[in-house]
Structures are given as C-alpha cells and as structure tokens.
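Just one chain is shown here, as structure tokens, and it is the form predicted alone.
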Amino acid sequence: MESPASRIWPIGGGKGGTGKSFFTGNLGYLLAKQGYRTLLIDVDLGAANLHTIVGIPHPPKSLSDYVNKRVASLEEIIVNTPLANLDLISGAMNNLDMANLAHEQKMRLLRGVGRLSYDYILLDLGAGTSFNTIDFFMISNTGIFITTPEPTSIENIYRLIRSVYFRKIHQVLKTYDFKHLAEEAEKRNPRAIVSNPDLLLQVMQELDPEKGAKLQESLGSFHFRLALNQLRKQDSHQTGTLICKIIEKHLALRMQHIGNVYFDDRVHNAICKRMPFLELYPYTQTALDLRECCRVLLAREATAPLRRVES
C-alpha cells in the first residue's frame, strides 16, 4: 500500500539572523516528541547549521553527496538525530558553489524531496529572494515565514513574500503573457510592479478572464504562516497580525500569524552546547511560545486538505 504524501513545510526568512534554523529545529523536535515521523532538510546551501541546532556536531553525509550524484537517492544521506522520530538531511560540508544550484540539480532535488515518506518534512531555506529559495518555498501550498520585529527584517520578509507571488505568476503564465501583463499594469500605474503587485491580478482578470481565474485559483491555493521571532517586552504583540493583514490586502495570498516567540539569551547557550533549546530549557517563555506555534500549526493541518503545489 502506498504511503500517504508527506506534509512539507518550507521555512524561510528575508534576511539572516531571524532565527529560522532555530525555529525549524525546535519545531521538528516538538513534532517528533508528539510521535510524528519528522525529517529536517537543511537547504540553506552555503550556510548550513541546522545540524548544530539538533545536536549533530559532524554529519557524516550531506546534500552535496546527492547533488553531485555520489548517492542515488536522498534516503541514503538521511542521518538519525538523538531524538526518536526526528531525522536530518544536512547541508553541511557543501562547497560554496552549492548555494547556486544549476536548474537540473535543483529540479532533481525538488523531485527527490517529493518522493520522501514522512509525516512532516521541514525545509530550512536560505535567507533572501534567490530563485532557489523561492522555488523551494513553492514545493508545497503552505510555508512558514520567520521575521523579527525590526523594520529591516519586516521589509525583507515582505520582499520575499512578494517574490514568491511574482514567481507563481510567472509559473502560471508564459513569459510573453507575463511581460504583456506587466507592461499593461505599468501603463495604468507606473508603480504597479513595485508597490502594487495586486494590480497585476486585477489587470489579468480584465484582459483575459479565463487566465485571470486560473491565476487567482492558483494563488488562492497558498496558505502561508508567519511567526514573529525574538520579540522583546517593548515590541508590539500585534506586529505579526498587522504584517499578515498587509500581505492579504496587497497580495492575493492568505497569511496566518501563528504566534510570537520571545527573545531569550539562553538560545545562545543551547547552540553552543549543540543541544535543542527545548531539551535544555523546556519551561521558559520561549519554549512555551514554540509549543503554542506548533499547536496552532497542527490545529490548522487537522482541518486543511493535503494539497501539493504543481511545479
């Protein structure tokens, strides 16, 4: 009997230092603790550190073994972590040029991830808006964005989400159609592409209702989540909710704020000791926040149909 498809959660941030690897590792820890077979994949190529978060100092195998065809399948580079139900595919020991995968290598990796059988697969993605990062975000119809309360981090996460939006439009439309659409939108509003990307959808629906409906349906299949990390007492608890409202207003994308995670100096200690934060400090506010984020995610999954975005 064929096993059910894995639920894939890409996790990324618009810039480095937002704590996406910390969030990914500890979310995987919580899922595994609840009995879910969970796989972490470090796709932060060129800056991989997820293995340290989950307590594996020197992974014996990595993604480069698969990308460079030293092994035939991703299963061959899976490493067990100290926690039952939690496995890892590390991005450590990769060459610097791994950060710029060729299209063929990227597609092979995407297909390989889609064939893996776990309850949950968490992808720790590189920061920024490179095509590699965006395409891994689009492997599933859901994903988790991590940001901090700083204005620079919020600006960067908006750019990343907007880049995913544009990439999806490119996927649905042919190159010529997209260029024609962009030109028409700019005629109506010179700032449409930069500040009003939602105008693209409106123009598309007017120019070609059939393609417009297809595009709206495709964008509507996404359901993204946002976690606000490293929150301090002086920061507004409503920042994450406000970001989601802005995204939903200006882009045809659903966004859910899954929670705030308080800043804690002891995160540094856990990383230095190469142990999961939740293992060392299970009763801190940050640990409670992480558990609440996991609870919200699982509550949504219990009612949402499992759908995979077509590439």
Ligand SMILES: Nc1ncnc2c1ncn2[C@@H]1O[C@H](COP(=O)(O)OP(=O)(O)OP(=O)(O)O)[C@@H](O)[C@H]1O
Second form
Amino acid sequence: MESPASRIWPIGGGKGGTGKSFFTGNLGYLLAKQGYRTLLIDVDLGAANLHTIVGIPHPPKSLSDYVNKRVASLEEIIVNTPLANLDLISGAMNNLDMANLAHEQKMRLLRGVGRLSYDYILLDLGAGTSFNTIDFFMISNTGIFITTPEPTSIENIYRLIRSVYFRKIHQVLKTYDFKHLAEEAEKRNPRAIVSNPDLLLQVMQELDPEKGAKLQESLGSFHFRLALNQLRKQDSHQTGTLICKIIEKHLALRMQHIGNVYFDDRVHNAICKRMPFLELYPYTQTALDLRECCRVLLAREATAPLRRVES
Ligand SMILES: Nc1ncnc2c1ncn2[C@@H]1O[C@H](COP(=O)(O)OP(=O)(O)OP(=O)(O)O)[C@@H](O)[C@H]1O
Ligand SMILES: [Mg+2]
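Show the same protein again, this time as the form predicted in complex with the named molecule rather than the form predicted alone.
Starting with the chain above, the whole complex follows.
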C-alpha cells in the first residue's frame, strides 16, 4: 500500500529573530514525543541553526549537498536526532547556496520534499517576504506564522501573510486556467485582483459560477495559523486574536490564532547548552504554551488521524 502523504507545515516570520527556529524545533520535539514520525528541514536562507536547537552539532551533510547535486536524494542528508522519531535535514552551510537558488534547484528541492514519507515535515523558513521564502509556502495548504507582539514584527507578518496569500491565489488561478476570467474580473473592477480577494471571488462567481465555486473551495482549503512568541507580562493576550480579525477584514482570509508563547530567559540557557528547551525546562509557562500550540494544531487533524509509532 502506498504510504500517505506527509503533512507539510511551513513556518515563517516577517522578520528575523521572532522565534521561528525555536518554535519549529520544539514543535518537532512535541510531535516526535507523541509518536509522530517528524522531519525538520532547515530552509533558512542564510542563518541555518536548527541543529543547535534540537541539540546536535552541524551534520556533515546539508542542503548545500543536495542543491549542488553532490547527493542524489534528500534521504542521503537526513540525520537522526537523539530523540526517537525526530529527524533533521540541516540548512545550507554556505549562504550563497540557498539565497541564490535557481528556479530549477528550488523546484527540485520542493519535489524532493513532496516525495518524503513522514507524518509531519516542518520547514523552518528564513525571515521576510523574499521570493524564495514565499515559494516554500506554496508546497502546502497550511502555513504557520510566528510574530512577537512588537508593532514592527506585526507589520512585517501582515506583509508576509498577504504576500503568501496573494501568491496562492495566483497559483490557483493559473492551475485552473482562470486567466481569462481573472482578466475579465480585473477589467470590471481593477481593485479585485490586486487588493481584494473577496471582491475577486464575487466577480468570478458572477462571471462563471462553476469556476467561482472552485476558486472558493480552493481558497477555503488554506489553513493559515498564527502564533505570538516572546510575550511578556505587560503584553495584551488579545493581540493574536486582533491580528487574525484584521487579516480577515482586509484579506477575507480566515486565520487561526494557535496561541501565545511566553518569553522566558531560560530559552537562552537551553540554546547555549544545545539542548531542546522542552527537555530542560518542561514545567515552565513557555513549555505549557508550546504544548498548547501543538494541541491546537493537532486538533485540526483529528478528523484524519495519523498512525503513531508504538513506543
Ligand atoms: N519564547 C522565547 N523566550 C525567550 N527567548 C526567545 C523565545 N523565542 C525565541 N527566543 C530567543 O530569540 C532569539 C531568536 O530566536 P530564533 O533563532 O528561534 O528566531 P528566528 O526567527 O529563527 O531567527 P532568524 O530569523 O535569525 O532565523 C534567540 O536568541 C532565542 O533564544
Ligand atoms: Mg531561524
């Protein structure tokens, strides 16, 4: 029997340092602990350091070897971590290898990831809205966005979500040969395509109800999730919900706030000790917050549960 496709969760943030790698590493830890076969891929274009967060030295082989065709398959650069069920593909050692990925290299990488067989594959993406980063969101209907409560970080996450969503819309339009309809829709209302997916949908439904329904179905299948990281006591707990509401209002995109993760100075200690935070400090508020995010993420999967590895 063919193995079921892996669930791929790209994880990104609008700016550097919001905690993407910290979140990815610890989410992977939690999934693996629950028996899910999990692979972390460090796709950070230029700041690959996920290996340290999961507590291993930089592996001898990395994505550099794959993109430069020194190895034929991604399987050859997968390494085990000390935790059962948790594997890692380490990020490129040379920034130029990834930051300047040619289209063909990128497509080969995306196809390679799509062929791997895990329960969950988490992609730790680089910061911002670069073309490369957004491409990696196209591999999945899910996207997890990490922001801190600082306005600068929130502004950037909004921009990133908007860019990813618009690229997805264009992808759907292209896939279903909506080009002609999209052009017609744009003629009727130039704002429709460039700035308002809701309006685009409306016009498309008027022009061709069947295709309009298809577009609605595709757009409705996106699961965008938001986590607020590095929350401090003085920060509002409502910020995440508020951001989701603003996104829904302006982009007509349903966004799920999966939780707030508290700031804890001991995250620094864990990274300095090269140990997963959850292993060193499992009973802290931040650890509870990470568990809650994982629970919320998995709750969505409840309708199609995955087989777990018996431990
Ligand atoms: N919840 C938290 N509490 C305290 N410190 C945190 C928390 N999350 C992340 N940090 C700290 O913030 C810094 C950035 O974290 P991390 O490297 O995970 O961010 P990133 O978004 O992956 O950054 P980059 O864009 O550089 O890849 C690290 O020094 C980490 O220790
Ligand atoms: Mg990082």
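For the two forms, the rigid core is made up of the largest set of C-alpha atoms that agree within 1.5 Å on superposition. None of the values given here were measured: they were computed from a predicted structure. Residue numbers count along the first chain shown, from 1.
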Yes/no, R108 Cα shift of 2 Å or more between these two forms with rigid core fixed: no
Core-aligned CA displacement of A182 at least 2 Å between these two forms: yes
Threshold 2 Å Cα movement between these two forms for I77, core superposed: no
Shift in Å of the C-alpha at Q216 between these two forms after core superposition: 4.0
